[in-house]
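Here we start with a single chain on its own, the form predicted alone, put down as structure tokens.
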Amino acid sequence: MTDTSTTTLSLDEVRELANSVLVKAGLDAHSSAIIADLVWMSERDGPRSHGLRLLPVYAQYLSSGYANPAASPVIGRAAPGVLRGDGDNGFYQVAALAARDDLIAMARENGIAAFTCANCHHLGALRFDTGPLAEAGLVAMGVVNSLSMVVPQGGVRPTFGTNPMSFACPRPGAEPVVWDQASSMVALMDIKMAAAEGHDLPRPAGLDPEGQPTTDPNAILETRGLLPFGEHKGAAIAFLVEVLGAALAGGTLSVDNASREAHGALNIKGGATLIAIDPARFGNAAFDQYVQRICAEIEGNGTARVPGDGRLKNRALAEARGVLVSAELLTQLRELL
């Protein structure tokens, strides 16, 4: 019988833990900090997929050498506009840090900037990429292309990863308006952790052995075959991910794995691209008006609410309360110490 008893955890717990999971597992400790904090956020505000459950996932990357554990990006301006950076075999959320403060500048200076990266490894949440910038009061946008496997609508096999693209604007007097989701229809962490949690998913998000749709996480798992969203134009996002991560920064297309599959990994060494935009140099004073206006015309409409704000209440709750822990999973992670 699986083990269903739980254990309430701090969010400082949870960014202790994290830390020295990663640590032990040989990251330096600045990249360890960088993580960590990204691994308590996800535990904070989500999705929970891209929080502890994916500490192992990172220590079998350095365990297994597919990472590099003392990274060192290299970033460089490689025009007026654009950062380009290498993560030296490191994770994208190291190099993206190491560049915000000089796209901010670039995006104010310009009007608008891009940093695309390459040879990294990415596997938590874009929000916080992109986040950031709107609370420096720009607009943003990222993309990071992953692992071959979703469907593309009419196709027999996976050709796009679940390609996740994320949005930010900042929101006069109160939080920025941040959302990410995944081009497939449930997020690979997600079947995951249903799987994990032994429950079905909430509606068709994949391919059984048969081929045919199903909300058994297991059998999507098995043939490793997602649903785009939206059928063909979840489809077409999942291309125009694949361009602004993979083709502009040169990193490793979703259905080329060889490297992945030799090393037992969970992912690819896709390209990542983040832009920024200064609203204040597009010429509309108004700007913070138009978007109090979309959010109102949101808010109290039905049960609608702005995109990505039900990461506000899961905060204020896990401020709260903490965070409910399987007995499962804190039984791996401290094996991992």
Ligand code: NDP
Contents of the next structure:
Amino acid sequence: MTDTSTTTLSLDEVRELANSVLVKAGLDAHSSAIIADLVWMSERDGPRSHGLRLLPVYAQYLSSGYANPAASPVIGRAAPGVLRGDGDNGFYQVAALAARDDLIAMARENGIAAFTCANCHHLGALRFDTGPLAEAGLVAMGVVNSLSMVVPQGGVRPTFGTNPMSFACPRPGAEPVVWDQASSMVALMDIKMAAAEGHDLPRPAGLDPEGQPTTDPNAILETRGLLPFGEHKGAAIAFLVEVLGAALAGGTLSVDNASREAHGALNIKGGATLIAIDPARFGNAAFDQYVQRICAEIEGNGTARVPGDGRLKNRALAEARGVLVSAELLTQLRELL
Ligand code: NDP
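Please supply the corresponding structure for the form predicted in complex with the ligand (the preceding block corresponds to the form predicted alone).
Below: every chain and molecule of the assembly, starting with the one above.
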């Protein structure tokens, strides 16, 4: 019989557990602290599919030799507004953090600047990449491509990854607006979670072995053929992410999965691009009021909410009560210690 019991962990316990699992898996102390913070923030704000649940996957990258546990990213200026990174086959977030201060300074100087990074692993939620730039007063957009699973409209095989994008901007007197979303109808980790929890998806999100749209997560995991959100429109966004991510950075295309498959890993070494814009350099002194007005129009509109604000509610609850972790996952994580 499956154990459906749960344990409440405080957010400090989540971070400590994540850090211990990563260190035990061989990741250096600096990178472990960065990735443990991301796991902690995912459990706190959502998406929880990118929190503790990803640790066994990260451990697998390291133990199989797919990822470099002691990566030393190299970042250089390719042009006045362009920072180019090589992640040294480590986690993307380590390179991105090393580039952040320069990226912010370059955006403030030029009005706009971008950081691209290849040769790195990234399986986190993009909101934690764009959010800090908005906290620094910048508008940000981030993308990363991933292994091919999304079938273009009318196609019969996957071409794109679930290719997420994120947008963030400062909001005067409040937390920044930060949203992020996959190009697929549903993120792969959520399909895996539905399969593990034994329920259907709320709407058809992929193809079954007969090529028909289905809500059955197991059938979708069998075909690995996910549907884009919004039919051809989501597929077009996935295309954009593939170009801004893999092509600009020189990362692995989503269709080139071979090395990842050999290691049983969940990601490819795709490409990520993070664009930072300083609104103060664009000449509209009322930028802040525009953002405020757009948000107010949404908030006063039926049950609509500003995209991404669900994370603030999740955060308040998690800070007050901690997070519920399934006994099954906790056992799996403790076995890694
Ligand atoms: P969701 O569809 O759950 O949410 C998309 C965005 O919309 C979020 O910012 C969410 O924030 C917001 N949102 C949800 N419901 C509403 C609503 N009713 N009104 C307004 N806003 C709403 O996300 P996805 O399943 O598409 O993606 C999940 C995560 O997976 C993302 O964090 C993404 O970055 C990550 N991902 C990472 C990949 C990788 O390779 N690194 C690949 C694919 C996905 P909130 O609920 O907090 O308001």
